[in-house]
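Take a look at this single chain, the form predicted on its own, given in structure tokens.
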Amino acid sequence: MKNSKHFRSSMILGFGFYLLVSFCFTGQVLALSDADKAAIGTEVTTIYRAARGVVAKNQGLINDASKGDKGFSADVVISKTKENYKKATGNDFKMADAGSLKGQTQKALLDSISSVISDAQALINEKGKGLKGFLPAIFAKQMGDGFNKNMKGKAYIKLTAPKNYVRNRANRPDKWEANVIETMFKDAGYEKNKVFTENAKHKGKDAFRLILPEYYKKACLNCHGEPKGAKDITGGKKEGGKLGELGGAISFVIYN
């Protein structure tokens, strides 16, 4: 009988140790603090601008008409995308515990990076094409698609302007963004490239918040700086923006 309950009560504590384990390693933790949450988003964000700047710096070769095979895969990008983390942190990339919830962030992020690339390889190697439309915002828009929809509603990321700059409806702010946008991040003594985080809803679901200011560079003012009106390259109206104005913003969610 003794010998019984003693089976019995271990098997009890394996089985309760089993799910305890399962729980923490299925990334489902619910202690993160919104410092946690924070460091998340800084760190996905930074991914996510990293890529994209591989995609605007390498136009040139994208437009490139003369070349077919420009050798632009999904394993350049991805290489070219830690290079560009590095220079904006100092730190090498490093993966996260698969388990936590930046490790499956990343991944997320990276394996949306690798499947938009891969798929477009017809796209960018075609040659006698010129302009191709794939441009940084619409690799941005889909390399956000994929996250999201990798992140099965645990996370989601979009990039996002203020509305006199937005292009695509699907990248208009919500009423939380663009008060960011407008009371905040507009104001001339807001600290230049300071996210902003605060618990609130995202979709009618209560989440934790982040939200990066982007401004304009040299190289965007092509597509969106002067005469505001004219066209640029793609056939779009220039916004009239100017260097060092604040054009667009990345905006994060971490479901609660």
Contents of the next structure:
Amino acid sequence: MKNSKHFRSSMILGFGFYLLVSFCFTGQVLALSDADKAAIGTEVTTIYRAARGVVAKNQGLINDASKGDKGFSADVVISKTKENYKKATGNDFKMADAGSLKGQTQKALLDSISSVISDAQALINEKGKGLKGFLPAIFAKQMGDGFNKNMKGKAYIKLTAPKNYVRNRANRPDKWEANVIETMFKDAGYEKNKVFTENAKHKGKDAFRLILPEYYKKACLNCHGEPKGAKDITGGKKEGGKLGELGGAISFVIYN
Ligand code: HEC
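The structure above corresponds to the form predicted on its own; please give the structure of the form predicted in complex with ligand HEC next.
Full complex below, order starting with the chain above.
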């Protein structure tokens, strides 16, 4: 009697221990190290930049007034995004396990890219209209908004810029981003293209944060370059930016 009782309680204990261990393996968000989170951030920002690059490379096509159907469909953009991903990383794009946070973020971003491009078909295919305002940064904003919605408070992405260069108020850096941009990224000694990561609050919640600096290339200066204040082709005011200067940053968050 005493023995069987003992046996029962050790069974219960053992089962509890089994549950705890299996939870640690399946409740992956809890088990992720900072290095794992940084790797997810690198993956997501790489796909994000790859997709934005597709829109940048096809600005001429998108703004071609003589053409109706441009063939710039969601499927085409996804496959070109994967090509850019391969160019950037040297590896084929591969979906991670659907239950993992990495797999969830990949799916959330690809789904967002597809729906933004699908929703923009009428605009993109409008014959007789040249400049359509479907710019890389505008696409990036929509792609980020879709990702954030799909991730339901687990992760977040945003394109931002130095405070004095922000055109769209929705892209303004928060305190943490502005601080990294001004005190680290703008420091002459800061290694180019190096991401900065830290455990810090985001929107009041404890989070792992990653931010990646981006610099003006020649093509950017048509709109963001000199002379400062002059109108660019979109009707906006040029920032007076210089070649190689810090022009933006991609900010990524995983909530704890
Ligand atoms: C055809 C003009 C044009 C070109 C070329 C261009 N941009 Fe922009 N960029 C804009 C406009 C317009 C916005 C504001 C978008 C909005 O209203 O959301 C913007 C927004 C941005 C933002 C978001 C922050 C903000 O100001 O709201 C960043 C970062 C940025 N651009 C960086 C770049 C970089 C880097 C390049 C080159 C790789 C580039 N842009 C090329 C016109 C351009």
